[in-house]
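In the block that follows, a single chain appears as structure tokens, in the form predicted alone.
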Amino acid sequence: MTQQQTGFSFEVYDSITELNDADAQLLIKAKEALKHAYAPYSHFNVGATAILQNGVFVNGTNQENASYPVGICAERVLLSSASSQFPGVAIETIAISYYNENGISNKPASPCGICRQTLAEYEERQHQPIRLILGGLEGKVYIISKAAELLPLGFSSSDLK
């Protein structure tokens, strides 16, 4: 037998101001995109902005539903929205936000287990990495500089060859 370890680090920034301006402005957007957010299960709104090769910019948001699996998160309808109005567009960078009506927003939070899954695979289909900036209203602000890193021993598309 042997032991095996896997781990990834990322920066952590106290708050918004310590970012670079870019980095900032999408987080800002981001945040921003929370307004269209449609949560009124679980009252945590989630707001994801995407800049693109092109420069352009792609939102996202949580729209949940009665029937509580058919929701769909911030994230993967920002991955939906960028493929299908920008087809072969690599996505460079996307902040995520949050708003918890019932609790703090002031850490970040990391994307759920299918979003981390869908995350991957778009960075492997667009062949370069996503870097991720996370963040809630106030506080703590984490870049991730790959997506799959929020996914190790993650399943691929090599899996199925």
Contents of the next structure:
Amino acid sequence: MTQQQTGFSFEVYDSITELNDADAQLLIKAKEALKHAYAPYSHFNVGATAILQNGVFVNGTNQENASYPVGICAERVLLSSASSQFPGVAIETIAISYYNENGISNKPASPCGICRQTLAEYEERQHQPIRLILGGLEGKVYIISKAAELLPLGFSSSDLK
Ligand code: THU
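Moving on from the form predicted alone, kindly provide the form predicted together with tetrahydrodeoxyuridine as a structure.
Everything in the complex follows now, all chains and molecules, and the chain you saw is the first one.
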């Protein structure tokens, strides 16, 4: 028997004011985008904005449904939209923010498990890392250099071979 360990390091900033201009701008865009979330059931509004390699910004917001499982997260709306509108154009960075109508929004929220799996697949497809910037409406900001870091021992296309 051997023990193995996994883990990753990421950057923690005390606030958005510590970010470089490009990263701060992207996070502000994600905060603006979350106004278009449709979250009448959870009241948890999520906005995501990507900067693509061609300089274009693409937004995604969570879109809920009266049949709860039909709802889709902001990250997957964004990924589907980006790859449909700009096929073959790599995503460089995605900023994700949220507004919780029932609570506080002062710390980063991480992508859910399904979104981690989806992000990992898109990252693999484009052969280059997708950076993630996570932040609430205020408070600390996390920067993760590669989305797949969030999914250690993840299942991927290589497992199907
Ligand atoms: N949500 C996202 O949009 N992204 C995540 O990574 C976490 C959760 C949405 C799904 C649902 O509409 C609401 O937030 C509460 O779970």
